[in-house]
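Form predicted alone, single chain, as structure tokens, below.
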Amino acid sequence: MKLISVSKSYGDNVVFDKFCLEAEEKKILAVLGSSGCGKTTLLNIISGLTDFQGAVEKSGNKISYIFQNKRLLPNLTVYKNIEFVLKNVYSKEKIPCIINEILRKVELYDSRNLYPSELSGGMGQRVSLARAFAYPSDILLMDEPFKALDISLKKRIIETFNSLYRTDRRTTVFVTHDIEEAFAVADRIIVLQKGGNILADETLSVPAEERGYADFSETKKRIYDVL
């Protein structure tokens, strides 16, 4: 996926002037950066949901989008908010299948009758992960899915959600204030300055799963030292 000169302003207010991206396919890139930089933006701008000049390259127009409040359907159950973005897609015979599949893999098949007022926080982050990832989209967008757990929920979490992506990879971006996150889950990082400028840019060449034994050190400091 790439973003050619892609400009965006919200009156004098420049967000991006002229930015240039390029993201590896089935890799997750993690965006960091300080608030109002423009991460936030950078998603709306590859889903499509603002505009912008210049252009954006996709290897696919599906997308799945994680946002900051997981945006369940309140009237419906955990079953029926995934079967929703699943009706058009798939046959009716199929759709059961999908949804009870990726429910058992983030442990919430006991809970598909709930509706979303009847879940906690993490039950709910995890119904927003099964929900993205039964969507077969090309490109997944995650807006500081992480950011209200306490820390051993987070964990649990971004464990369930480096499980899931281990067996469906798809062309990540991943918004995150959070550098812990962000070296939890990321294949490459980077730090987005407001006007486009990249402050920092880190591959990560040890996987997500055996990141639990790799020295970062040095890689968070230079990181550490441009937010």
Given for the second form:
Amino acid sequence: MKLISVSKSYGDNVVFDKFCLEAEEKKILAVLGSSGCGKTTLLNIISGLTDFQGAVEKSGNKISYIFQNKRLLPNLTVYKNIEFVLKNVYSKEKIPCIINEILRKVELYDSRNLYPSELSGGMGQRVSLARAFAYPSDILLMDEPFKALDISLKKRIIETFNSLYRTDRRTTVFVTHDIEEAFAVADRIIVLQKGGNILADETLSVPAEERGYADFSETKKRIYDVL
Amino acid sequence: MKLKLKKILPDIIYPFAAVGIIVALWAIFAAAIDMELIVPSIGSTFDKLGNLLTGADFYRALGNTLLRTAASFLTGALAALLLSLVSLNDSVRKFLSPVIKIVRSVPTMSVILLTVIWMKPATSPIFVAFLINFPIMYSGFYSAFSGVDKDLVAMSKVYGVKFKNRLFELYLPAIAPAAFDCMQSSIGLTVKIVISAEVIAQTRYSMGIAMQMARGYLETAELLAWTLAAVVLSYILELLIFAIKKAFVRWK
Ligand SMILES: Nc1ncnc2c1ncn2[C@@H]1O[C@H](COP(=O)(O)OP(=O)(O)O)[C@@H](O)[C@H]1O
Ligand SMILES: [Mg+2]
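In place of the form predicted alone, the structure of the form predicted together with the partner chain is requested.
Next comes the full complex, and the chain you just saw is listed first.
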């Protein structure tokens, strides 16, 4: 996926100025940056939710998006929320198998008939994760999906994400302001500054699933230096 | 069990107290004025109501007025739903909003008098009530539609959800609570307007004409009995809409 000379402003507020970025297919690109630097805007540009100048070249048109807030329909159960995005892409017969399988993977099978108001924050985020992976997308966008979770919940959800991703790779852009989260999942990390400057660009040699607690102190130091 | 009783007791006590106070005031006025022609006693009003309830004319009038109310209300609600939905498009809204504003600001009495000239007595009350309830429901539905969570709309667009599914699973459920509240208050208004229009259009076999005739014969007790019937009719229709809302909005 390629962003070619992308510019975006809100009035006088220039968020991207002739910004270029290439994301490798089937790899996770983490975009680190402080709040307000344009991370959400970047994902909205890629997903077509906001207008912009320039071009985005994509290998396919289907996009899964895990938003910063969960964005679940309050009137639909967990199961129906996932079904809602699949009706247009899979046949009626195939949908139940896909949903039940993904719900087992995110440990929500027993909660499939609950409404969003009955879910805890971590469970809601899991539904959002399940929805993104159930949908057969070419591109996966993630906007600080682990932000509002406490440490142990965050660790478990990141594990779930890594196990889903291992069997179902997609070209992924993962934005966060948390450097540890970036190291827990990404293949490559860039540091973004307002206006579209890339302050650091590091490719991590060890794949996320083999990484464990591998020490990236040199890389981390280089990233911390530009922050 | 005890707790539950404690919780629902106010729901029973207060309405009864309110009705009790109204009835007491009525009894006091009737006794003080002591003229059946001006303020009939409770006893004679309920006697009349009893008489009405045993005659076939009552049900004929009630049925006709109810049908007119239903026809007017359902067409009003349907038109309001369709037009408020297409008003989500900005240009459509800009075109429609002055039209609706004009319809809204025409005095009720002019609408009634004009349509009585243009239409048959049996159908003009339907149209009059439509002209009154449609703009109210349109505004209510439109503001409910514009309150639909933009984040959810954006989500469904990214995931390529078809308009049909968005309509039935996102938009309509989202507006349902507010839309039903709006319909609940419109139905009572529709009953009132239909009856008023029936009075002026001299619609045969209707509650409106029955009230008008009771007034003409100075049968004040009978007029009050019809009024009670109209109040009960409104109340039952409101309850019906409330029940449909409860059956439909299950996720809260
Ligand atoms: N809809 C909008 N209207 C006006 N300004 C906006 C809008 N969305 C974002 N911005 C501005 O664009 C900049 C980048 O915002 P955003 O992409 O949300 O940052 P981040 O996600 O990195 O916190 C901020 O300065 C923000 O105020
Ligand atoms: Mg953001």
